[in-house]
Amino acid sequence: MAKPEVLIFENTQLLVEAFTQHFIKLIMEKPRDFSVALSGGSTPKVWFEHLAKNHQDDIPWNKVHFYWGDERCVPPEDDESNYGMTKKYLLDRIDIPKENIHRAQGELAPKEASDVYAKDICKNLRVDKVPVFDLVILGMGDDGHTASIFPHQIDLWNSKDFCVVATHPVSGQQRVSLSGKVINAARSIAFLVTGANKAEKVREILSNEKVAATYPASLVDPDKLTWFLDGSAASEINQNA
């Protein structure tokens, strides 16, 4: 595993603001068409929230294209769809062609709406032998899942798949989600990790304890990991080694 990049903030607006000029500057430095995975969660909130109050006028929208690493089975107006949450906070409040936004039809059957999903991913990017993302952002659960890939379900990390139809442990909801190949096959990969109940995976899968090999999230693995923490997040992790 190549050595991430950890960057440590006081808090989560911080954070939001520093991965905002991280978002900008790989979107600037691509000649054309940008892609984009993102993730749900409060902290994508937060960062949704920023971009659509001070970024609508100077990020090229035009050529930034929005895809899901994970989605619920939910309806998009339901309260669960992370689209649903993209849409509310950024995607309503910033000019960007419809043709843009690629979502995870979460309505389908579950299989049905993998399959089409990866199709979808194929049609606009370029696939070699998997499609690449110029950007996937992860979230991390205190479980250490990542995208919608639990521990208990790991092995859908190495499927042959590019979509996968994972299981929530505790309520069953069925999620479509990135595989790990595709993931690991990105560009370049942001962590947003806030809070202190994650602090412990944190510093297991940074440090490289045998345990952390038991978390999804440990198996990201691409050419460029940026780990954006906030200062409860990394609270157990030694910043001097």
The other form holds:
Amino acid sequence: MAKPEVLIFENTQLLVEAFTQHFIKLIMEKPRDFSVALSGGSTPKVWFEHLAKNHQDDIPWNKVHFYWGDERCVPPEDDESNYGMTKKYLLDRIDIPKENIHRAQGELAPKEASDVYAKDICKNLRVDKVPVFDLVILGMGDDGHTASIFPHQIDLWNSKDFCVVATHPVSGQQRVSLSGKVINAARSIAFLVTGANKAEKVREILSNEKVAATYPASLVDPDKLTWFLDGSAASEINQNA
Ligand code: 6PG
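Right, the form predicted alone is done; let's see the coordinates for the form predicted together with 6-phosphogluconic acid (6PG).
After this comes the whole thing, all chains and molecules, with the earlier chain placed first.
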């Protein structure tokens, strides 16, 4: 079984600084447009803040195309919107053409939002059999979910569709999510995972424990994957393993 790259940082700020250098390197390696699918949740907020404060001018934002790995089925101005959070912390603070922003329209009915988003992705990204992102950035929940594919709906990972409608197991909130075949088709994938509450799942996944097979986060292709972990999230793994 291939092993992913695992990078561990003392704290979230050092993690986002290192991830930013990784992000810039990937962008500069591409002669033309660079497509990235963002994750939601709290971890990316720290990264967005860092980009907006320190990298307004040294990243060619005109060649970066933002998509989302998942979106909550709410209007863009809703506090729950991943696009809305990104707009507040990053998009409104950098000079990026509006046509470079490809949000899932959470205000639509979920199935329609999923179908429209899949069409937009296919219209813009090379599609051999599956649209190919240059980079997919993922978080991981403390239940082992990633994007918005949760353990109770792990079968959605293998959907034949490029985008699926998922349901949060506690709130029942509906969400649009990239499916596993689109996530794993990406040229590069990165997990940004922080916090002690993730440590057990990180250990179970990275040490291939049997239970990990029930976590969608364990299904990400290790060949293309780099884990960016803070010390708390990495606290249960043997760093010499
Ligand atoms: C979302 C995210 C989700 C998130 C994880 C981790 O829409 O909530 O895409 O998959 O990445 O829940 O979130 P934290 O970074 O807040 O722990």
